[in-house]
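Coming up is one lone chain in C-alpha coordinates, specifically the form predicted alone.
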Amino acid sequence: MLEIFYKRRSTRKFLDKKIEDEKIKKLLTAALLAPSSKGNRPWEFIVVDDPALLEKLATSKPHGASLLKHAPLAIIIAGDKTKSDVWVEDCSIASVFIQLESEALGLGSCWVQINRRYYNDEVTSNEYIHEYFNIPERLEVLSIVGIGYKAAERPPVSACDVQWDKVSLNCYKNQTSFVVPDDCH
(Lines of atoms letter the chains of each structure in order from A and count residues from 1; the text may use other names and numbers.)
(Lines give C-alpha, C1' and ligand atoms only; values in the text may rest on other atoms or scores of the structure.)
Protein backbone atom coordinates (compact mmCIF):
# COMPACT_ATOMS: atom_id res chain seq x y z
CA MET A 1 0.00 0.00 0.00
CA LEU A 2 2.84 2.46 0.74
CA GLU A 3 3.90 2.15 -2.89
CA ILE A 4 0.62 3.81 -3.93
CA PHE A 5 1.28 6.66 -1.47
CA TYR A 6 4.71 7.27 -2.98
CA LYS A 7 3.41 7.01 -6.55
CA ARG A 8 0.18 9.04 -6.28
CA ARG A 9 0.62 12.60 -7.50
CA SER A 10 -2.02 15.14 -8.43
CA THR A 11 -2.87 14.90 -12.11
CA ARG A 12 -4.23 17.97 -13.86
CA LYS A 13 -3.87 16.87 -17.49
CA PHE A 14 -5.75 13.86 -18.79
CA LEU A 15 -5.96 11.89 -22.00
CA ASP A 16 -9.17 12.22 -23.98
CA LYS A 17 -10.21 8.69 -23.06
CA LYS A 18 -13.41 7.52 -21.41
CA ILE A 19 -13.10 5.65 -18.13
CA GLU A 20 -14.65 2.21 -18.20
CA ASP A 21 -17.81 1.62 -16.14
CA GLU A 22 -16.14 -1.17 -14.17
CA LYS A 23 -13.40 1.24 -13.02
CA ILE A 24 -16.01 3.86 -12.08
CA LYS A 25 -17.81 1.24 -10.02
CA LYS A 26 -14.53 0.42 -8.21
CA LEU A 27 -13.93 4.11 -7.48
CA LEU A 28 -17.40 4.44 -5.99
CA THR A 29 -17.04 1.20 -4.04
CA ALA A 30 -13.84 2.56 -2.47
CA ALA A 31 -15.64 5.77 -1.51
CA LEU A 32 -18.59 3.88 -0.05
CA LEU A 33 -16.24 1.70 2.02
CA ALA A 34 -14.51 4.68 3.64
CA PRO A 35 -14.81 4.87 7.42
CA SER A 36 -17.04 7.51 8.98
CA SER A 37 -17.79 8.74 12.47
CA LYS A 38 -20.26 6.46 14.23
CA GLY A 39 -20.85 4.71 10.89
CA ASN A 40 -23.11 7.61 9.82
CA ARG A 41 -21.88 7.63 6.22
CA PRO A 42 -23.02 11.22 5.63
CA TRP A 43 -21.61 11.37 2.11
CA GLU A 44 -23.35 11.35 -1.25
CA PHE A 45 -21.61 11.19 -4.62
CA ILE A 46 -22.52 12.62 -8.00
CA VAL A 47 -20.66 11.08 -10.93
CA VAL A 48 -20.22 13.57 -13.76
CA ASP A 49 -19.07 12.59 -17.26
CA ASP A 50 -21.11 15.03 -19.37
CA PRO A 51 -18.63 17.49 -20.98
CA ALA A 52 -21.02 20.44 -20.60
CA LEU A 53 -21.42 19.74 -16.88
CA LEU A 54 -17.68 19.20 -16.43
CA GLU A 55 -17.20 22.64 -17.95
CA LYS A 56 -19.63 24.10 -15.37
CA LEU A 57 -17.62 22.44 -12.60
CA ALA A 58 -14.42 23.87 -14.08
CA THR A 59 -15.75 27.38 -13.46
CA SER A 60 -17.02 26.71 -9.91
CA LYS A 61 -14.20 28.82 -8.47
CA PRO A 62 -11.64 31.21 -9.97
CA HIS A 63 -8.55 29.08 -9.26
CA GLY A 64 -7.87 25.35 -9.11
CA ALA A 65 -10.95 23.95 -10.84
CA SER A 66 -10.11 24.49 -14.52
CA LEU A 67 -8.59 20.98 -14.79
CA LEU A 68 -12.15 19.59 -14.63
CA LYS A 69 -12.92 20.97 -18.10
CA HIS A 70 -10.70 18.33 -19.69
CA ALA A 71 -11.19 15.50 -17.19
CA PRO A 72 -13.31 12.66 -18.56
CA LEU A 73 -14.82 12.11 -15.10
CA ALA A 74 -15.47 14.03 -11.92
CA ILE A 75 -17.01 12.88 -8.68
CA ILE A 76 -18.72 15.48 -6.53
CA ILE A 77 -18.45 14.61 -2.85
CA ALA A 78 -21.19 16.13 -0.71
CA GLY A 79 -21.96 15.66 2.97
CA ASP A 80 -25.26 15.59 4.79
CA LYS A 81 -24.82 18.18 7.53
CA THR A 82 -27.99 16.87 9.26
CA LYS A 83 -26.46 13.40 9.71
CA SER A 84 -23.12 14.32 11.20
CA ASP A 85 -21.28 17.23 12.74
CA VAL A 86 -18.06 15.82 11.26
CA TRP A 87 -19.29 15.45 7.68
CA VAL A 88 -16.24 17.41 6.46
CA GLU A 89 -13.85 14.87 7.94
CA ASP A 90 -15.92 11.89 6.75
CA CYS A 91 -16.20 13.25 3.21
CA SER A 92 -12.48 14.06 3.19
CA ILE A 93 -11.67 10.43 3.92
CA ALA A 94 -14.02 9.29 1.13
CA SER A 95 -12.36 11.77 -1.26
CA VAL A 96 -8.92 10.37 -0.45
CA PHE A 97 -10.16 6.80 -0.87
CA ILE A 98 -11.30 7.78 -4.39
CA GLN A 99 -7.87 9.21 -5.12
CA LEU A 100 -6.02 6.15 -3.83
CA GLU A 101 -8.27 3.79 -5.78
CA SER A 102 -7.71 5.95 -8.88
CA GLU A 103 -3.99 5.38 -8.58
CA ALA A 104 -4.48 1.65 -7.98
CA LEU A 105 -6.53 1.49 -11.21
CA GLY A 106 -3.84 3.29 -13.23
CA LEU A 107 -5.76 6.56 -13.30
CA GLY A 108 -4.77 10.05 -12.25
CA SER A 109 -6.80 12.31 -9.99
CA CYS A 110 -6.84 15.76 -8.45
CA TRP A 111 -8.80 17.09 -5.47
CA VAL A 112 -10.66 20.34 -6.08
CA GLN A 113 -11.62 22.04 -2.82
CA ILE A 114 -15.17 23.47 -2.82
CA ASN A 115 -16.07 23.88 0.85
CA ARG A 116 -15.40 27.47 1.96
CA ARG A 117 -14.49 28.58 -1.56
CA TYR A 118 -16.23 31.17 -3.74
CA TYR A 119 -17.48 31.28 -7.32
CA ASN A 120 -17.47 35.10 -7.07
CA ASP A 121 -17.78 37.79 -4.39
CA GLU A 122 -21.44 36.97 -3.73
CA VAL A 123 -21.88 33.27 -4.51
CA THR A 124 -20.07 30.37 -2.87
CA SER A 125 -18.78 27.51 -4.98
CA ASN A 126 -21.18 25.26 -3.07
CA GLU A 127 -24.18 27.44 -4.06
CA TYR A 128 -23.01 27.54 -7.67
CA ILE A 129 -22.77 23.75 -7.87
CA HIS A 130 -26.14 23.28 -6.15
CA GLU A 131 -27.75 25.32 -8.91
CA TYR A 132 -26.55 23.06 -11.73
CA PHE A 133 -26.80 19.64 -10.08
CA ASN A 134 -30.14 19.67 -8.24
CA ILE A 135 -28.47 19.08 -4.88
CA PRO A 136 -30.73 19.29 -1.82
CA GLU A 137 -30.01 22.02 0.72
CA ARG A 138 -29.09 19.54 3.49
CA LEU A 139 -26.00 18.56 1.47
CA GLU A 140 -22.84 20.64 1.35
CA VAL A 141 -20.27 20.05 -1.37
CA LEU A 142 -16.86 19.40 0.14
CA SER A 143 -14.82 18.58 -2.94
CA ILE A 144 -14.74 17.38 -6.49
CA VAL A 145 -12.22 14.77 -7.57
CA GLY A 146 -11.25 15.02 -11.24
CA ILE A 147 -10.24 11.64 -12.66
CA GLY A 148 -8.82 10.35 -15.92
CA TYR A 149 -6.01 8.58 -17.67
CA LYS A 150 -2.81 10.54 -17.06
CA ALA A 151 -1.50 12.59 -19.98
CA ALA A 152 1.98 12.26 -18.44
CA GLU A 153 3.51 10.32 -15.57
CA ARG A 154 5.14 12.30 -12.82
CA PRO A 155 8.03 10.85 -10.84
CA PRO A 156 7.02 9.34 -7.52
CA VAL A 157 7.88 10.95 -4.22
CA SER A 158 11.06 9.44 -2.78
CA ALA A 159 11.86 8.25 0.71
CA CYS A 160 14.00 11.39 1.02
CA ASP A 161 10.86 13.53 0.61
CA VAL A 162 9.27 12.08 3.75
CA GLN A 163 9.48 14.78 6.41
CA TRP A 164 10.44 12.83 9.51
CA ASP A 165 11.08 16.09 11.37
CA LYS A 166 7.28 16.42 11.59
CA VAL A 167 7.14 13.38 13.90
CA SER A 168 7.54 13.57 17.67
CA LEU A 169 7.49 10.78 20.25
CA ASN A 170 5.28 11.19 23.32
CA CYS A 171 5.86 14.96 23.48
CA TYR A 172 6.10 17.66 20.83
CA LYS A 173 9.58 17.85 19.28
CA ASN A 174 10.79 14.86 21.28
CA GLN A 175 13.03 13.03 18.81
CA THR A 176 11.90 9.67 17.54
CA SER A 177 13.86 6.58 16.69
CA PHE A 178 12.59 6.90 13.13
CA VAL A 179 15.45 8.27 11.12
CA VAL A 180 15.97 9.72 7.70
CA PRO A 181 17.56 7.18 5.35
CA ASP A 182 21.37 7.61 5.14
CA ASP A 183 21.34 8.33 1.41
CA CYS A 184 19.11 11.40 1.95
CA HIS A 185 21.61 13.59 3.80
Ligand SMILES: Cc1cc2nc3c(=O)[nH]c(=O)nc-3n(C[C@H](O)[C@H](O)[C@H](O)COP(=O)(O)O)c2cc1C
The other form holds:
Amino acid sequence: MLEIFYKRRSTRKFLDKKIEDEKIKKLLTAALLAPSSKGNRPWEFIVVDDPALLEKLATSKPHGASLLKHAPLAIIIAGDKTKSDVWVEDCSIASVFIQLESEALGLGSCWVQINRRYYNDEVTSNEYIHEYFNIPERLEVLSIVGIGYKAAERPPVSACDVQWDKVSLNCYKNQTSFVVPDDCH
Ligand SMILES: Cc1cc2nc3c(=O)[nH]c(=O)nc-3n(C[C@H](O)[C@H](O)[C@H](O)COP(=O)(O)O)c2cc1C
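Requested next: the structure of the form predicted in complex with the named molecule (the form predicted alone having been shown above).
Okay, now the whole complex, with that chain kicking things off.
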Protein backbone atom coordinates (compact mmCIF):
# COMPACT_ATOMS: atom_id res chain seq x y z
CA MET A 1 0.00 0.00 0.00
CA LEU A 2 2.69 2.55 1.02
CA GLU A 3 4.48 2.01 -2.26
CA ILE A 4 1.33 3.14 -4.07
CA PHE A 5 1.04 6.16 -1.75
CA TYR A 6 4.63 7.18 -2.55
CA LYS A 7 4.12 6.68 -6.30
CA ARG A 8 0.81 8.49 -6.66
CA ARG A 9 1.42 11.92 -8.12
CA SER A 10 -1.16 14.06 -9.85
CA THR A 11 -1.14 13.34 -13.58
CA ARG A 12 -2.34 16.07 -15.91
CA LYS A 13 -1.10 14.73 -19.25
CA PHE A 14 -2.39 11.45 -20.60
CA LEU A 15 -1.71 9.12 -23.52
CA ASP A 16 -4.37 8.96 -26.20
CA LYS A 17 -5.34 5.46 -25.09
CA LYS A 18 -8.69 4.11 -23.97
CA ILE A 19 -8.97 2.61 -20.50
CA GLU A 20 -10.19 -0.99 -20.56
CA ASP A 21 -13.73 -1.60 -19.23
CA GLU A 22 -12.36 -4.08 -16.67
CA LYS A 23 -10.16 -1.33 -15.21
CA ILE A 24 -13.02 1.19 -15.18
CA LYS A 25 -15.09 -1.35 -13.27
CA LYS A 26 -12.28 -1.72 -10.70
CA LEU A 27 -12.08 2.07 -10.25
CA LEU A 28 -15.81 2.21 -9.54
CA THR A 29 -15.64 -0.80 -7.25
CA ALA A 30 -13.01 1.04 -5.19
CA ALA A 31 -15.28 4.09 -4.99
CA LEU A 32 -18.31 2.02 -4.00
CA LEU A 33 -16.30 0.33 -1.23
CA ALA A 34 -15.29 3.65 0.39
CA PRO A 35 -16.27 4.19 4.01
CA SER A 36 -18.96 6.77 4.71
CA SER A 37 -20.44 8.35 7.83
CA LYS A 38 -23.09 6.08 9.38
CA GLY A 39 -22.72 3.89 6.28
CA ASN A 40 -24.99 6.36 4.48
CA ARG A 41 -23.13 6.09 1.15
CA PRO A 42 -24.46 9.44 -0.09
CA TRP A 43 -22.23 9.43 -3.19
CA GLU A 44 -23.11 8.85 -6.82
CA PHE A 45 -20.69 8.61 -9.74
CA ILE A 46 -21.01 9.68 -13.35
CA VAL A 47 -18.48 8.10 -15.69
CA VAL A 48 -17.64 10.35 -18.62
CA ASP A 49 -15.78 9.11 -21.70
CA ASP A 50 -17.47 11.20 -24.41
CA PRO A 51 -14.82 13.66 -25.70
CA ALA A 52 -17.42 16.42 -26.21
CA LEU A 53 -18.55 16.11 -22.59
CA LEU A 54 -14.98 15.92 -21.32
CA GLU A 55 -14.39 19.20 -23.10
CA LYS A 56 -17.40 20.71 -21.31
CA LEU A 57 -15.99 19.54 -17.96
CA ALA A 58 -12.61 21.07 -18.84
CA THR A 59 -14.27 24.51 -18.87
CA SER A 60 -16.22 24.07 -15.63
CA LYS A 61 -13.91 26.62 -13.98
CA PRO A 62 -11.36 29.09 -15.37
CA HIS A 63 -8.29 27.37 -13.87
CA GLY A 64 -7.35 23.83 -12.92
CA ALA A 65 -9.85 21.85 -15.01
CA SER A 66 -8.27 21.98 -18.48
CA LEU A 67 -6.50 18.64 -17.95
CA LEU A 68 -9.90 16.99 -18.46
CA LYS A 69 -9.97 18.00 -22.12
CA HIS A 70 -7.39 15.36 -23.06
CA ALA A 71 -8.21 12.77 -20.39
CA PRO A 72 -9.79 9.60 -21.80
CA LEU A 73 -11.95 9.27 -18.70
CA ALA A 74 -13.40 11.40 -15.92
CA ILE A 75 -15.51 10.40 -12.96
CA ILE A 76 -17.83 13.02 -11.49
CA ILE A 77 -18.27 12.47 -7.76
CA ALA A 78 -21.49 13.91 -6.36
CA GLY A 79 -23.01 13.68 -2.89
CA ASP A 80 -26.64 13.61 -1.82
CA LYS A 81 -26.97 16.51 0.62
CA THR A 82 -30.39 15.20 1.76
CA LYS A 83 -28.80 11.90 2.83
CA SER A 84 -25.81 13.21 4.75
CA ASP A 85 -24.56 16.42 6.36
CA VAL A 86 -21.00 15.20 5.76
CA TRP A 87 -21.32 14.40 2.06
CA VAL A 88 -18.14 16.43 1.42
CA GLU A 89 -16.09 14.11 3.61
CA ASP A 90 -17.73 10.98 2.17
CA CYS A 91 -17.20 12.12 -1.42
CA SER A 92 -13.60 13.12 -0.65
CA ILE A 93 -12.78 9.63 0.57
CA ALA A 94 -14.41 8.07 -2.50
CA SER A 95 -12.41 10.44 -4.75
CA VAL A 96 -9.15 9.39 -3.11
CA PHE A 97 -10.06 5.70 -3.31
CA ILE A 98 -10.47 6.19 -7.08
CA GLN A 99 -7.07 7.90 -7.24
CA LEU A 100 -5.32 5.16 -5.29
CA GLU A 101 -6.93 2.38 -7.32
CA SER A 102 -5.90 4.26 -10.48
CA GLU A 103 -2.28 4.16 -9.35
CA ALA A 104 -2.59 0.47 -8.45
CA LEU A 105 -3.83 -0.20 -12.00
CA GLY A 106 -0.92 1.70 -13.58
CA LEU A 107 -3.07 4.73 -14.40
CA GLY A 108 -2.54 8.39 -13.54
CA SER A 109 -5.21 10.64 -12.09
CA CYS A 110 -5.87 14.16 -10.92
CA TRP A 111 -8.53 15.61 -8.62
CA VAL A 112 -10.38 18.62 -10.05
CA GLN A 113 -12.12 20.62 -7.33
CA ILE A 114 -15.73 21.62 -8.09
CA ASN A 115 -17.34 22.30 -4.73
CA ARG A 116 -17.08 26.04 -3.87
CA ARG A 117 -15.62 26.86 -7.28
CA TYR A 118 -17.12 29.13 -9.97
CA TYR A 119 -17.66 28.80 -13.70
CA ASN A 120 -18.02 32.59 -13.90
CA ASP A 121 -19.13 35.50 -11.67
CA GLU A 122 -22.72 34.24 -11.51
CA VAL A 123 -22.66 30.50 -12.08
CA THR A 124 -21.00 27.96 -9.81
CA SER A 125 -19.06 25.07 -11.33
CA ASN A 126 -21.60 22.76 -9.69
CA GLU A 127 -24.52 24.54 -11.44
CA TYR A 128 -22.70 24.43 -14.77
CA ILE A 129 -22.13 20.67 -14.50
CA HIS A 130 -25.73 20.06 -13.36
CA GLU A 131 -27.01 21.58 -16.55
CA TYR A 132 -24.97 19.40 -18.91
CA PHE A 133 -25.38 16.12 -17.08
CA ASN A 134 -29.01 16.31 -16.01
CA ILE A 135 -28.08 15.92 -12.34
CA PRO A 136 -30.90 16.25 -9.78
CA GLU A 137 -30.95 19.17 -7.29
CA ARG A 138 -30.31 16.96 -4.24
CA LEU A 139 -26.83 16.06 -5.55
CA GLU A 140 -23.85 18.40 -5.20
CA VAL A 141 -20.71 17.81 -7.24
CA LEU A 142 -17.65 17.67 -5.03
CA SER A 143 -14.95 16.78 -7.52
CA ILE A 144 -14.10 15.27 -10.85
CA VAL A 145 -11.24 12.80 -11.07
CA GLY A 146 -9.54 12.76 -14.48
CA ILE A 147 -7.91 9.42 -15.28
CA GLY A 148 -5.77 7.94 -18.03
CA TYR A 149 -2.50 6.28 -18.95
CA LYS A 150 0.32 8.61 -17.93
CA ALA A 151 2.06 10.51 -20.74
CA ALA A 152 5.13 10.67 -18.50
CA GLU A 153 6.05 9.04 -15.21
CA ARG A 154 6.66 11.52 -12.37
CA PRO A 155 9.22 10.65 -9.70
CA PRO A 156 7.67 9.21 -6.54
CA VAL A 157 7.70 11.30 -3.37
CA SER A 158 10.96 10.77 -1.49
CA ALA A 159 11.02 9.44 2.08
CA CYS A 160 12.99 12.63 2.80
CA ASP A 161 9.90 14.70 1.96
CA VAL A 162 7.71 13.04 4.56
CA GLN A 163 7.00 15.78 7.09
CA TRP A 164 7.44 14.01 10.42
CA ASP A 165 7.42 17.36 12.24
CA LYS A 166 3.65 17.39 11.72
CA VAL A 167 3.29 14.43 14.08
CA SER A 168 3.14 14.72 17.88
CA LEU A 169 2.99 12.09 20.59
CA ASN A 170 0.30 12.38 23.29
CA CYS A 171 0.51 16.17 23.46
CA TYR A 172 0.74 18.73 20.67
CA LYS A 173 4.37 19.21 19.57
CA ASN A 174 5.72 16.41 21.80
CA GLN A 175 8.26 14.77 19.52
CA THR A 176 7.86 11.20 18.37
CA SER A 177 10.73 8.81 17.66
CA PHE A 178 9.87 9.09 13.96
CA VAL A 179 12.24 11.46 12.20
CA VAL A 180 13.46 12.28 8.72
CA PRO A 181 16.23 9.74 7.92
CA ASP A 182 19.81 10.98 8.53
CA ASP A 183 20.89 10.55 4.92
CA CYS A 184 18.35 13.18 3.88
CA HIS A 185 20.28 16.04 5.46
C1 LIG B 1 -9.04 18.95 -2.50
C2 LIG B 1 -8.13 18.97 -3.70
C3 LIG B 1 -8.43 19.80 -4.76
C4 LIG B 1 -7.62 19.81 -5.90
N5 LIG B 1 -8.00 20.55 -6.97
C6 LIG B 1 -7.26 20.50 -8.10
C7 LIG B 1 -7.70 21.16 -9.29
O8 LIG B 1 -8.79 21.75 -9.33
N9 LIG B 1 -6.93 21.08 -10.38
C10 LIG B 1 -5.72 20.39 -10.39
O11 LIG B 1 -5.05 20.39 -11.44
N12 LIG B 1 -5.28 19.75 -9.29
C13 LIG B 1 -6.01 19.76 -8.16
N14 LIG B 1 -5.63 19.04 -7.06
C15 LIG B 1 -4.35 18.30 -7.09
C16 LIG B 1 -3.30 19.00 -6.22
O17 LIG B 1 -2.85 20.15 -6.88
C18 LIG B 1 -2.15 18.00 -5.93
O19 LIG B 1 -2.66 16.88 -5.25
C20 LIG B 1 -1.05 18.65 -5.10
O21 LIG B 1 -0.41 19.68 -5.82
C22 LIG B 1 0.01 17.63 -4.64
O23 LIG B 1 0.60 16.98 -5.74
P24 LIG B 1 0.53 15.40 -5.91
O25 LIG B 1 -0.91 15.02 -6.07
O26 LIG B 1 1.35 15.10 -7.13
O27 LIG B 1 1.10 14.78 -4.66
C28 LIG B 1 -6.43 19.00 -5.93
C29 LIG B 1 -6.15 18.15 -4.86
C30 LIG B 1 -7.00 18.12 -3.78
C31 LIG B 1 -6.69 17.13 -2.66
